[in-house]
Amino acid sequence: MAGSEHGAAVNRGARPLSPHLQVYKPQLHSALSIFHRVTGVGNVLAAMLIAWWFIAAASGPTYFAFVDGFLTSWFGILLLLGFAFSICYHMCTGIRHLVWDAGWGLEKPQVRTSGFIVLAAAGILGLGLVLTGWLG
């Protein structure tokens, strides 16, 4: 790491780096906080989408009839599909670290079950969304 233009690398010369994911065994927490964080970069994909769906339609009815086409085909249905899922999960994991952020189930058996109650609305919560895009 020597010669690295990273301050700290430097001064860590040889050493150990202290263990990271690799030696965890994996666990519902960090699974779902890792997908707190993948998602969470997913949804600023679907909110680019949402920005050229407005400006497509201020656009005007051509153009915007272009970016329909795409968000109707095979390939933009997959991509609403995962984005309805996503954003429902984000939420949920979202709102689980406000109640945490306020002192709230952070023992290890409630952070288990607050877990799996998440992964259940999320899923809930995506298939409403994705019934109101197909039905509405």
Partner chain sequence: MTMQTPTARVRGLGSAKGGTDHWWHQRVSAVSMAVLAPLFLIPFAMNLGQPWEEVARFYKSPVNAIIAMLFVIASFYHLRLGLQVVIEDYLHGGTRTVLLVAMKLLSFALGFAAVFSVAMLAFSA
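Switch from the form predicted in complex with its partner chain to the form predicted on its own and print that structure.
Just this one chain is shown here; partners and other molecules are left out.
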């Protein structure tokens, strides 16, 4: 047993313990995967922001005016616009993963094409969502 521990310790310095960003060249699918995770966290934070707005509405007119003033400020509107695109992107990449889970589209050219389709669809859906909200 001591010999196997020694062998592992000798080999440990010669190679990385796991693949990481310094080893791999960034590619479209890796960037989309990282951004999927980032938008997932952003969507949770945005949902908390919207819940804050509902809680403020139930708390009374003074607190609601404060929260509503924040959300309708230029910064609040920027956050909500980002949320609109984030949720559309996250949904499109989620559908892409469901297709992959079914065993379809796993070849390299198909992965690349579906990545561009996800970007285009998320952009179109996000723009549609923003315009629908903007124009009523």
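Residue numbers count along the first chain shown, from 1. Here, rigid core means the biggest group of C-alpha atoms that superpose within 1.5 Å across both forms. Bear in mind that the values here come from a model prediction, so they are computed numbers and not experimental data.
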So that I can tell if A58 moves, could you say whether its C-alpha shifts by at least 2 Å between the two forms after the core superposition? yes
